[in-house]
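Next up: just one chain, as structure tokens, the form predicted alone.
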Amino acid sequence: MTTFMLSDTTAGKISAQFTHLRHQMGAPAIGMVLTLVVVCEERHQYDALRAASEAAREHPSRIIVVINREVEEPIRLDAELRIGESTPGEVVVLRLYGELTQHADSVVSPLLLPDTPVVAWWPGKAPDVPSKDAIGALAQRRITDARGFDDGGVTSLVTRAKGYARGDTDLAWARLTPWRSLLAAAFDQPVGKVYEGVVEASSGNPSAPLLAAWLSERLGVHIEVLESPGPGITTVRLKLDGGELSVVRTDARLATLSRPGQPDRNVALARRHTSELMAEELRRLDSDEIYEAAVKRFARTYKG
């Protein structure tokens, strides 16, 4: 991999860079299937790129990490440039200083490849609205994710609810797609009237009342949000008329799935890795209707 700084640049600068790189080793752009755009505190950036670039195996990328950082300084931008062959895609690590921490979208514009989708994240704390940023108006698909928020991110969802736009989604929905399949699966075979629910988890965990929300949207029913030792959700238990029908975790890792009349079976259910996450989020950049739907249930109900 081939690792290049430029200090107080320009975006120009930038792309003529990237052009001499993959002229110089052979790698040309026309691989790359969108530009994923990353918005995080420095504090953040490692773990966010290591993510992504993760991610991007699967969708080769041109990935943008835009940094702001001293507003207070002069007006400047440096830029940190990787391509190689570990590297799936392309890399630019931004750091913004001064007033150019207000205008990232004017740095960030130019560098997007041309006729691909866009995809901008918040690792950590994102936009109340993000599809109103001027990093989110750039994007198609917009992913924040509620459990970067110092409150766990509960209370932010009730925002992300209030200010959806077509496009938005967060990693608290993504981390229920092992826990939405396992639960569909276990009503393809008739299970009875469903009556009532309750969704165990551990405090905080924004990804509950997702779950709650969802379930209660498509078994028209109220499912109740409890608190458990985690990690994470651990519980799922619907009322049924002959019985129970119930999804426990306590491992992280396996769950049994118990119904009426029927055996206990183990079911791999195993919390996943963020970059797991994103290469899910990225293989739609489409709107997520059944999202919206449960994020907008969820703010409608939540007590606060």
Second form
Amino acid sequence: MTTFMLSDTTAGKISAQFTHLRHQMGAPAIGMVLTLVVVCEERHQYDALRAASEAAREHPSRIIVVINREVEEPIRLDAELRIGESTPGEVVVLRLYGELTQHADSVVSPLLLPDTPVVAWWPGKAPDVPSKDAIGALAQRRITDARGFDDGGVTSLVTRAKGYARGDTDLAWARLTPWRSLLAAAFDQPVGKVYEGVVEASSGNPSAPLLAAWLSERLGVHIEVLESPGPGITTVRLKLDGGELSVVRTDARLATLSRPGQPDRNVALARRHTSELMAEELRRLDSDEIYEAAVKRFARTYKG
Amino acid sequence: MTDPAAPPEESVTTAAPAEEAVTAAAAVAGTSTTLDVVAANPLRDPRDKRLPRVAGPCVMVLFGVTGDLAKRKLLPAIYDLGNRGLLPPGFSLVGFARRDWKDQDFAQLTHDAVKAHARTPFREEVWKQLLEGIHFVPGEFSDDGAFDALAMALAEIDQTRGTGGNYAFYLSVPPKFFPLVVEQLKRTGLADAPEGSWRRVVIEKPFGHNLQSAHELNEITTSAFPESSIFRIDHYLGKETVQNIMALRFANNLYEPIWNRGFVDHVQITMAEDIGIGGRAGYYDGIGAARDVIQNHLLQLLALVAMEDPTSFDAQALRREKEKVLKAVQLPANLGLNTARGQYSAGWQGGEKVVGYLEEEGISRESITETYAAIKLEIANRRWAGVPFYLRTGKRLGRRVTEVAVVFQRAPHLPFSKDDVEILGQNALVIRVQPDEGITVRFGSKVPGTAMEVRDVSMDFAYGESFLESSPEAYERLLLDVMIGDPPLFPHQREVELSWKILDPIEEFWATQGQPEPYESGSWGPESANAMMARDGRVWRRL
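Mind pulling up the form predicted together with the partner chain next to the form predicted alone we just looked at?
Full assembly next; the chain just shown is listed first.
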């Protein structure tokens, strides 16, 4: 891997340097399929970049990391270019200082790959209306992460619903896919009428109310969210005629599926790495209407 | 689809305890994989693209668990499916073989196979899920008692695991055992699906060794299973790049206008292997390269490249188009001039000294089995009339590569001086199937400098490269399709028979020709194959 540092630079120089590096390496021109813009703080940079690079194995991309540094300092743009074996595609980490932090889009925009999709990702705090954000406006797909709001995760989902635009999605939703998939598989065998249900999860887990909202949207019944010691989501129970359909997972790895009249069955249901979540997000770049319905339903019923 | 609609809800609660256990279990589990039922699922929505297709509860019964294929491909593929969350809760795997084994011995074999060959990392919880459903039934194929034991074991699994009487029987055994196994499945009633459940049988190539034997083999299988429950695996069709042929052709407007005799000069379909016959002497001798590879893989590739656009991607529409084009295939009048066959002799292959075919262990010194085969075919329809399709395959060739090359005609007029375009070849679009999956386009470009010199350059698209780590193995896709009951990627018996109709006259002609022409190991085949192309004024692509 080649790393190249540029201090006090411009987007034009970065572009030129990319071309130069690519030529130097004997043109490893993998057909890159998208540009991923990661907007984060310095403390999230390592993990976010790692997850993004892993996801880029499936979706070769140019990854642009935007880190806003001190606003008080004189205006400066520093860039770190990475290209080579461990990162399919290209990576540039941009550090913005001074007034430039307000105009990140002016740096990012000329660095986007032409005529391919742009995805923006905020691993930590995200703007209230991602689609109106200067960088978010450049992207077709905007990925937020309610968990990046620490304690405010659940409330941030209300903000997401209010500021929703087509193309928005949240990793708290992507984390649910294995759960939703298992529940949907259980429903592939007709279960009859569902009366009510419960989702149990560790306190403040933003995925739990989303799962409840999705279930209640699809089944048309009330789904309660209760606290449990965790980790993550631990239980989904649905009351049926003649018993209960439940999925219980206490160790974050192996779940037990029970339903009336059938033996209990164990199913692997491991929590996934951010890289897998990102790979899932990048697989489909159209808007996620099921997420929209779930997050909006949650916001309507939320009594914070 | 034979799967009837799921039983009405009431039967779930009213299933009388007196009823047969199997029926009760089936009623409870229902037919989760029938597409109608899936459509009625309130948690599913066609817009919800994150949710993967998951198979319904079922048992996979594997005959021939100690075989190479089971260890290297099938068992790891089953684990990988589990790891991706695509196996249904309660999924059970039953091994059947002539070994004095207990469940744990089979579990151990599976564990080792998974550790050694699985594509995804080993995770304890996934293994635990799989392990709970692993069973083994010992016995001979001729032993009635063993199959009665199998039937009982399956009924018990339905009780303890809720698999609802849905069984897929995977016959990973030599074809000579098919009649025995199928007969036993019929005798024990395992081949008959009770109301509300399914039974499917999966068979591997070779599907016979000529039209007649393919027909007989099919008679045997269809005597127990309806055609819609028979899944013939051609693992090439499970490969991402092969499915991508359809995306390339039918999702783009760029290629279709030139995908015909007006622009295409000829098509070359190649499957080259660098290895010899290895330990497959018993199977390979007498079969040969054409039956082993051309009849199935290469003719399937030809069908996908040459067929008209299907009205949809469901099995029926897709198979109909493939059949149409296979029916239109015509053999050259003079087989002597338009086919070539060879047999590898000793030589150097990739820096290693290797023996010739006749010196391989288990091969008769007088064997006339070919290890290289090349044939020229034409397709008699409006799109392709006059465009030759050259198919070649061989063992111990220069390197391992499978590709489809569509070679275009030269530009009708070149406004350059003759000297400047001397080294300009023909444009080509190459679909690289394996390894290094992707697409290459070859076109002419100006050589930098003051002269207007034009030369061939290649433009590569290597989406496949990025898939190295995460691209599902062909067997994963196909096993999942079997459990879901989704047949588009499996050849229909009619396709199998049509392929034999193409190959049989060639095989009959070759049988009269004595010893195949020897070619040196590590080379690109016999001289006669090059001469065959030269007569048409063409050359094989150097791979």
